[in-house]
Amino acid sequence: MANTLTGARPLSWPHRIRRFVDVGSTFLAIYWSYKRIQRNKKLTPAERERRISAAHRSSAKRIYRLATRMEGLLIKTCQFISSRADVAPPEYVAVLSRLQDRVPARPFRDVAALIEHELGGHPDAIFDDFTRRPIASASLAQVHRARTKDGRDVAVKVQYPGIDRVMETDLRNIAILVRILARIEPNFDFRVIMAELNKDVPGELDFVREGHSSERVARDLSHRADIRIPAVVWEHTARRVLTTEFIGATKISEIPKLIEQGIDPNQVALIMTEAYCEQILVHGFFHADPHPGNLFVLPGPVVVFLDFGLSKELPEGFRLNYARLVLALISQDEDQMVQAFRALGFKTKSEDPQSLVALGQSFFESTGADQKPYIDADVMPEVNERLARILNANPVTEIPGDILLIFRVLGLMSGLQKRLDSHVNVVETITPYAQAQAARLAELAEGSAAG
């Protein structure tokens, strides 16, 4: 059978149940190691906690291994993981960190076959100089630093040969863990993300597509001095090559070297803030992928987006019922918000609306005299607690797709504000966004009962 992603014939049966079994068998000797130390009710508190930390390291080593060894999929779950540094262990942020940039890359010559035959020349007979080694690696692709016959300084991205069929495999095989996992617990039914992963992960692999999209965003943007997209060099990009302006700055979780160039991190989350809060709510797309590998900063302070690869377009009515989700969770208005959560598509097990009430408090509840979020770390593990509760006896049935990147834009964001250590006040940046697009909402509300 064709894949359903590019057209190429997917993996053989034996790679993909090796592969099957290779995922399931490294995640069920992760559990019982925990297992293990939960079970051990002799541990004094402080060994418990030393087991803990020991577990953490060698798990998060043992997917790292994985995933390089297996790439796909795998490999963006490893940078979500070390991505989300305001929830995840500090171990598995450590050793899944490398992940971000630097994946094992393919030979040059696997890099200079795929570029002859997706822009018609090798890559010596294309560009003036193109480097051997590439300046960065990832999931689906590499990127090499050249420079082209007219001077221009480039840096081209080339996916990896047979990644396309890898991605697909991984898709069939979650696929059939998620149907399991939703049989035996229907209160984690995430049919719903895989609904979207396989919507999102074809256009990953089209870097034409990947090239329009950054555009989009660079005009969306324009406007705004603090952040650069850098141009796509069309004549030398084809569906598996993107060529684009080569901009060296500084890797935004890079703390440390910000504060030599005498960059100011917090203004830094600030202009990141307030891109996310225009892109989402004001245009409806979105460069949907913030990890750290994908944003970097130059001196004034200028946050330069790379890879659009995973960007999302939201419909007007999601958008702008999204708005007005936004105001309802900042005014802590219950019955506002409820009608918000149902309009974008959440629904309950029943009619009773305290699952929609408790997932609304989650994304701003605060405690104590400094009004912490609830994405800070040392909020978060109560407000779980309750919000699990609550949602065991009346779950949350259906999320919206849509919303599903959203939420990980929010994810990836809440773990690079701690990093920067921000002091941004997330409300005060947001409420003029929400507002402006929630009158908009009324206003078309008014229209159509008026029509």
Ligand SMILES: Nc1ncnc2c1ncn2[C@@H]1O[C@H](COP(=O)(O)OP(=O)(O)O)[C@@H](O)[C@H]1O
The other form holds:
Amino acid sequence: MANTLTGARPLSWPHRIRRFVDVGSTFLAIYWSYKRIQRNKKLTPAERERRISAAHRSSAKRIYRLATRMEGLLIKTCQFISSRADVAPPEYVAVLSRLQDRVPARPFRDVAALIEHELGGHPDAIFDDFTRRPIASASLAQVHRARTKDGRDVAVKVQYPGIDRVMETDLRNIAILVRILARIEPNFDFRVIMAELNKDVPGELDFVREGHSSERVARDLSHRADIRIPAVVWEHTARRVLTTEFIGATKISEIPKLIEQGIDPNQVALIMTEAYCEQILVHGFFHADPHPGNLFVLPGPVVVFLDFGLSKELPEGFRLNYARLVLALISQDEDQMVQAFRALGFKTKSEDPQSLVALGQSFFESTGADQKPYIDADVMPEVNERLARILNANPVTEIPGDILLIFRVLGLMSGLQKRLDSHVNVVETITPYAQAQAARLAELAEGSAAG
Ligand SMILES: Nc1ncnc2c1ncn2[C@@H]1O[C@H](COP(=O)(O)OP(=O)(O)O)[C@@H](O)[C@H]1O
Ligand SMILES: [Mg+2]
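Show the other one: the form predicted together with the named molecule, since we just had the form predicted alone.
Everything in the complex follows now, all chains and molecules, and the chain you saw is the first one.
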């Protein structure tokens, strides 16, 4: 199986083509539903707003149904959209949030067969009280609660049978789209994005690796009493079954429930911000999927991180240059900004630094005049328009693959901060983490000046 990425065979061609057609026709229908409203010049502003909201709701439902039929990467995409309360219309957030942990589940007999194959016994033989009905089901797996023979309360995450073939198919179909896109937009190198996806997706299907990633982050953050990561129960873990200590906590997006327990959402937002500053800037290894289905809160507050399937290791040089970029952005030092972007691997068509400066500035501009800890949707049209104008003159032709999951985290964090109605001062919080890397940075610079 030399040319498969996940080790699984893709679905048959008729299946693959149907996926393409299903996705394509759904998006065309959605496009038209908006276009019709846009073209209708006779609508009063109030009526237009009402129709747009109705179109958001029906489009979100269409996408929801499509995702539950398609599974795989489409569910992951919907989880991302539903986590972007900062920029996505509330209708999308409401409908698609169900896909964070309430995807229609597989029948128990399929789950039992997979456990038997992976762990060598029927779930009822291996565990006490293995619950028939899953407590949650998400993009790759469903989770059942059980008790081990020695009395530990556990969550057993069982991969959906056949999901590896779906993922393999998605990767191949996306590769085709990327090739088409590359023709339409020859200036940009999409291969970088594809290469990163090809690395991340197979990793997500390997639960042994996921267990190790969770232990690594747990070690890195073990000094923090306000962060908890469930322990892995290795004797009941295999490539497609991950058993962890069960933690009964509140989903991070259930704000009224948090408040009822005396938990301050802003304190939760601060813990999250610090956790990501430390993972990315200090350890260079991070949980890359902070959507609300993977984050829970216990009184304290203690933030619980679940699901390390999508974890990322940064090369040391990349991590340090990222710290350098952060410092340059904070101090608004345009020269440093451009140097850091280039050192990270950003490329533009011409030597003109204006595009990279504009990109750097857009980070701040997008949070509004009062520098919120999340993107301000009201200022985005203006920021995007300005950025597009500058990028048109000198396009960014390449972005480094290693930045993609950092961008993903930044996007998800922005959505989360908005949900938590956070007033965390991000600049103040991140500065000491970035500055702590300054000494290493200087060493690196000296080394390269000497060499
Ligand atoms: N150790 C645990 N304790 C409590 N609930 C858990 C635990 N592990 C998973 N869950 C529940 O199962 C859901 C799916 O698990 P997750 O690891 O996120 O799977 P996926 O990779 O498919 O997203 C979570 O959103 C959470 O509700
Ligand atoms: Mg998850």
